[in-house]
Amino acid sequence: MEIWRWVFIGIIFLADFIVKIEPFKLGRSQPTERISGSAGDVLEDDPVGRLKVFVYELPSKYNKKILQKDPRCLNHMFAAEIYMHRFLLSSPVRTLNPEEADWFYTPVYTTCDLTPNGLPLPFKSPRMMRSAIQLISSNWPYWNRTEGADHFFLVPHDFGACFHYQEEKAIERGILPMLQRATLVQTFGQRNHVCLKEGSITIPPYAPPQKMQTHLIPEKTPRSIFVYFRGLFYDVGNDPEGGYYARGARAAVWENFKDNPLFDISTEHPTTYYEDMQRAVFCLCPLGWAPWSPRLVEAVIFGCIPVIIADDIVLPFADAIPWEEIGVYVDEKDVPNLDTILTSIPPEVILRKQRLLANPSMKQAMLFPQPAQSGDAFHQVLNGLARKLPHDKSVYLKPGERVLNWTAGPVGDLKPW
């Protein structure tokens, strides 16, 4: 423990030179770091002028009036799906004329069925995913010409295109096969997983801009706090006999650091949430029943250190972003020891992580801004698409040809939707 009181007293004293966040206007006169090589050019990239999308216009039922039924879908943490489809409309990429796309994307709002308690209900996506794939396939002939392969989905359901909440059920149902050959944008991401296939784009969830906005504090006050998380540590509603939500990772850290009073760990979710972000050296992102969670996006945006707990996890744009330099990443078998493995961290590699953590292209990317900004997460996704160009050949199949299985999955998710 002496090492940590020096690293505290040290991060103390310098408080005044550590990055306050200001998301979204980050002044030139406050400490960053750019990153180095080519991670930040990437983040940097335009995609005007790279690609060219072509947008099906499907019939309302397959998104605006699923959003008119429920507008809590606008703010959501897969809201992405609504917000893409909102900002391709009038993006520069657009093309009006199918035969010069690069790319075809079919607007499908398949997360917007909320139960009253805001949870999202699967069970329909994939009937409703299938139909609007038999809809663009009867009424135009791209997608015929590849079987979707120069087709993009935005899939941001826990686990992806395999459209379950709980893990074991995902795996046994698998990514939906008439997606076998699109390129899925998809929030979960887990390496040598089943519900991500390669080729996947791995995006941040939604957390909503101008909410996070208003709960700025001023740029000076001190990281007082050493450890910061709010969530669930068991799920005993749907976990009652435990070990199985979170594989044990949630509930290893509340019993071994319940009572350090370096943890400001806690099931309550206060008003002050955010303030409290940015408040603390660390902020811990473990898994839940998925891999990911917002908390990376408020971490990053709160310039608060992402403690990364979920082994094997593919984090957002990381062909882009350094997440070994602004982040730790502990293993799930490690969690008992996270108090030494986090007040071993020397001074100066916090306060690097903290200085990268404030540069504005880290923070634009990990976003859904209205209306979009320069380097944002769409331009994120339009850069990952971009850089999947040109098509190889061979995705385009011959008149007649046939290579994903129509009839393939579950009984139930052949029926019409």
Second form
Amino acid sequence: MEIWRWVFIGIIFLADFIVKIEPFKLGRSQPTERISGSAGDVLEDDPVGRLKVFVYELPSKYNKKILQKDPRCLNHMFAAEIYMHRFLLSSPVRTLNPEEADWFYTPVYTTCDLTPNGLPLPFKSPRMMRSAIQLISSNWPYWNRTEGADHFFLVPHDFGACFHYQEEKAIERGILPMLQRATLVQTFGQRNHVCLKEGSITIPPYAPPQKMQTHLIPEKTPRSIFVYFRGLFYDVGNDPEGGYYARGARAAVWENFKDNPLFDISTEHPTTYYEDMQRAVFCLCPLGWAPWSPRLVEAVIFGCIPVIIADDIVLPFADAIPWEEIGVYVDEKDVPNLDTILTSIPPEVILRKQRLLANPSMKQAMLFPQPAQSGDAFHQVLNGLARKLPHDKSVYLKPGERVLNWTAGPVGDLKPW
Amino acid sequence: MKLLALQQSYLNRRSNSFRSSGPLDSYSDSAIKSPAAIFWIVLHGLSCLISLVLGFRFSRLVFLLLSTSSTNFYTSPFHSSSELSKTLDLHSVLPTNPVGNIPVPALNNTATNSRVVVGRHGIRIRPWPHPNPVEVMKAHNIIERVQMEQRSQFGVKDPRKIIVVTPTYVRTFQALHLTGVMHSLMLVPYDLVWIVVEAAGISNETASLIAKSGLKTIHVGFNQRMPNSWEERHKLESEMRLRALRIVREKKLDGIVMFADDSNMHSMELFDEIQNVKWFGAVSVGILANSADTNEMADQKKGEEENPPMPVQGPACNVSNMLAGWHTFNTSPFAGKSAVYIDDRAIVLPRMLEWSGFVLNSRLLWKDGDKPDWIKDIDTLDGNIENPLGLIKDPSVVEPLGSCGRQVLLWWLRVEARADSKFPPRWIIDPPLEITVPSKRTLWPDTPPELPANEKPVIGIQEPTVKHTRRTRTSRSKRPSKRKHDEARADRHTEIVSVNARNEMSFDGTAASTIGKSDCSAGLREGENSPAESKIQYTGSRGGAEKNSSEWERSLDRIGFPSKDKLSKRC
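Next block: the form predicted in complex with its partner chain, after the form predicted on its own:
Entire complex below, previous chain first.
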């Protein structure tokens, strides 16, 4: 029996050794770290089998006709609502039997009414949403059962379901009263803000995956830019003197660091924007008129550490991704000391952040590829929805009970669409 | 009317210009009739006037003072500097509409603990918004560390030491060439040993040059002087390189041996690529065959339009990326026209295959150890070998590097001065010059006589002069000199004395090209056109000037050569 003991120990040793070298056998020979957020190591969970989603069949005037009128909606940063619909139609989590569904999805494209310049007008969106909800509440009994508590909607506009591009106006309107009980999947996220309600899921803005793939440069190109940013500092059309745009933070960045050789910042639109990001160590992601921006997605894809300058912002999938370990948060009041803050980060911390960013599941989670791949943003949304299950018994209302006020809100919203 | 205009401009500023301003219907026309509106109009006009006088929008200061009680007003004192600097534009003098400036406090009561407020914020600028050198250094260290990490992850795995072999000798162009190689080697991110073999023994010149590099160097002397003809020179260099290889064997240096001739230029990718060699590799070398005489090059180009010589030497591969043969430099167009001696005016040709295009694993040179059987022992070589292929018995084992020879990773160029051209030792001018001479005139009074620049016009003037023809003819046929060193040569100018004006023009034209600036040559030509002055100009004292040079200078002046001040004005 002595020999068997030694054999057993030997096998344990060998297994230990093999397991140790396993993480380093990645295809690209770059050691990466596993990412686990506050919800645990959930980025690679598979939502199939954990939830069932029923997709309402709305008349095409809510979705297809709008898209036909303006196909630019497929490429702008609010395109997530359209791609989510398409993904759900062909996903294994979809169920055709609403009785067994955990979540209900209403495909209404509220951010597809575009100006000639391509920016969405939100003025008709509340009416559109209201009309859609009236439709589903009258044709199916599931809305009235819970007053929307097991329904989810995608509202990727600037301030989510507040449906306005100006922050003051958005705050004034607040979230559409009819969506008070539903789960909102939106890009906007700011703590203690009217337009972010408890239990919402923040998603990244849509960035075209193929376009970014075509601009990849070899990984051994040394990163020689310290801080990189391209974009507006002053919104000359609307706020020429600064102070309103970005709460003065972008203007502060410019005024303090315009002649600093470490900061490669300007308002130009170079064709090598993506390539330059891959040659930079830090990429600034300051707020604009809204706190979120596609720059975060681009920084993550290109391995550049995002420097987030937006007070109280809630970043995408905040419970699955530990953003404090990946990016650098800088308060807006600390912007004049940005260079001190960034240079005082120890190199080991910087290398760890780069390792986390290099994790392929991190990059996948920020993208909306077509066709969908495992671990991408669609799956993260479903994972987030699955984590909210099972529904609390209290969301099911007694028949006849009403919680929502259907006539609340500005008078203009009550007009039929 | 004014209020409407005010409202319009305000609306345009506050809302996006391309978005509808429909919802902003709070400013109705009824406001005109109320006394409050009139009060605001008057106040506005007054503010405009005051701002005009003062030169900045003081209205903000007023509001800052007035609304200090409002906790939501987020402006802070240090933004005023930015405001002042930006608001000197008098056209934008109209103060912000007071109704809109102060953010409505009522909106924020729904946000319970938010520390973020909506509205105008100050632009924070620190008192000295300029880079701090300590932080810049820290940032550079961070970048270095990141790049080191990148290199270790994506670059070459287990980089081997590089052993660089350079034969050199003391001459005018040595500083130029050796500094170039030295800088390239200092940038190499791998361990390096530099073996410098010097002809005619170790000298202080070379030692002081390579000591500046900070690299690990082995400096050996070789007991022969570098001969003057290219053939001999190549032979001696091969022997010197073999000497270096013997050192590698004695010291059992472990790494990759590459041959960096001092006149070559290396790219950084070369050093990354040679790390891939297993035993014996070859890279493509770009050949920049230099001819000092542009006329010759032009002729050659015209004649060779169908078949220009491919300026690359190196391995040639077939479609399956296996070594199939060699590209060598096509020397047939230059047959008979190539330079024989160093600093010949003619084109300098490379060998069939240059040493610098080969790299080998240093273990091939060791006496013992496991090495393949196709390598010959250095000690058993009976004579000199022309290139490293002479070390191996079977040329098919050579590994082609640089994506099978498609990448040219280094360039070959031979530019040298005359064998007897002088330069200040260690390029330090000591003792300092007492003589101030114009730039066209040499600093070195004891240099040998200058030789003619153009053959044809000079032939034409042979008949008038009898005195010095023999000397110039012989010296011309043997040693046509490089243009760089044909500044004052005495007998050249005695020849020119009898040259007619057109030849003077050509001399000046070609000589002016040594300076290389078109306006200089224009100036010279202009100066030259003036009638020959007979005044004799002596600039400064001629402490050490010998008879030759003073004669020469006098002759220059006689032909109306531009004087020093004319030159300095134009160039």
